[in-house]
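Just one chain follows, in the form predicted on its own, and it is written as structure tokens.
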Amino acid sequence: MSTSSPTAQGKNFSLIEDKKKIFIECRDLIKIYADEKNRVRVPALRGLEMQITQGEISLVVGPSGSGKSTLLNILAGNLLPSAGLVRVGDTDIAKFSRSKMVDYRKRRVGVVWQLPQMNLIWELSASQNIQVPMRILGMPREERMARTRELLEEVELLDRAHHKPTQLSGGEIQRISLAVALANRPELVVLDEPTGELDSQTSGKIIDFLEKVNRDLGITMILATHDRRLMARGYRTMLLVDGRITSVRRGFVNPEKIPVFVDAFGALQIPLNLRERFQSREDIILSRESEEVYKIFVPEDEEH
């Protein structure tokens, strides 16, 4: 196992990662739902660690139920974690109250969800859409305008700003859907399987689209997302399993040298297959082979 940090292959990658600031940090973070008399308790999140750098395309994977529509629910202002840290910029979010919750949703964060109806309203045109989150903060018409061309050239689509959702395509609804959340000039955008609806086609050219906003605007991203296309990019890639962070790495995996994490507080977070293989083991051995290389031997066991 390489202690050495893997080198980065995409886009936005060209600085020296351990030089970029860390804006999004989390530490045992913990999510809980219970039902109304807190009988049934369900732990969605069990001590999650991350840090995001600034600037950042990041990309959360797992199973369905491992807590990733928790955690982005959480980095939307959506959900306050029932204990840990949720640092975005300077500022722990967990610790906010409901009025503060509000004003971060509505000026520092932006959101694509799956679902084309979550983000746009049917009834208005793309341009009325784009204007919504303005108005809620109160933008001069003026300003409003002139951002809301601003952001259709952006996506590239100042030619269909009066039409509604139901005369756009596809690819052009979660173009439409990302220029609402940019909007706000936010700090980050939280986007939950931006193409999970797309033809493969489709798809392509939205991740396209995004690399662009990113180079262009510097916002960091983090995303949830099966689509191997993205994975592929080259972005951090941070595996949940079970509300905890089990792996991070940086396009597909090497199947000889298996990615792991190692959270804050030292412990091990090792890929879910490792883990039904040695559970309850006790006597795994961690073994330095030299400055960068260390190995991870199982007694009695051919494989290390």
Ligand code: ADP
Second form
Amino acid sequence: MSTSSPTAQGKNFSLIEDKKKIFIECRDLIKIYADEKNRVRVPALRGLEMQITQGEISLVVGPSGSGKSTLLNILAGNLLPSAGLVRVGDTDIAKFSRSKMVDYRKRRVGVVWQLPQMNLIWELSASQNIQVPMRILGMPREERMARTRELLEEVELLDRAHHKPTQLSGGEIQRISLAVALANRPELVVLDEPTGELDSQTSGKIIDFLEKVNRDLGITMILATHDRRLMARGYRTMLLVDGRITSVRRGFVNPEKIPVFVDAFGALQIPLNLRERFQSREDIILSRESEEVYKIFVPEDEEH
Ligand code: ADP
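Show the form predicted in complex with the ligand, please, because up to now only the form predicted on its own has appeared in this conversation.
Whole complex next, starting from this chain.
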């Protein structure tokens, strides 16, 4: 398989320079959640295509329910897709057995979730938390201690080594969470809304830390976020709408300007969060403002 083959959304990936190595590739990725009796089926990813360059920080943005967490959980090795390819490095993790998936989680990926309780064990100190992934790998004590020190230095919290999470600030907790995610020397770090719970000043500092770690260690990072400060940093930003990546660009993506699809029958497909408002109407007008800009005009509903 070629590592830089164009995808169905090829023109969206013009930002990838050919000479850089594509490290993650999703092709026609589908995830359908089903209940136990397979009666309720919820499509979360609908043929998602994505490429990520090695060592890059990439953002996934999109409205709530668009599939960000599902995508991140698949990349984190917590969830198997229903169909499609998910290549990380030279392996298709979508084909993994349960034991291979456990091994992938232990050795190859690190995660930072939005909620601190999901990243850290509350009864353990910062240093003990950082050691958990290394203990799981059976790393000898001396090596573990040296690596823990190295990681505490990387996130500049050596002086907080023996503090428990309740004795740390929100920003410090996320920095320790990042150190935990890096403990197994992962190839990829997946971060779900890492600044979601933080005030703007702390959030800015965390972003600086992510950049520093990315620079120092060259680790590929993929972040789901609503944080405009993150979007403003000029990372490669993928807009996810209804389970598909609809555009890729660098820098700020205005969530108000959400792309829509026109299907093979000429029907306009709009994002789920707007669907309620527009559903079953036949009086919507598309007005042409210019060659590139069309506005969707929705007449006031007299009954409401
Ligand atoms: P986001 O992170 O962008 O908010 P999610 O990946 O959480 O989106 O959800 C995508 C869609 O999948 C939503 O319609 C959501 O309700 C649905 N969904 C997510 N997790 C489950 C689940 N465990 N069971 C059923 N449906 C789910």
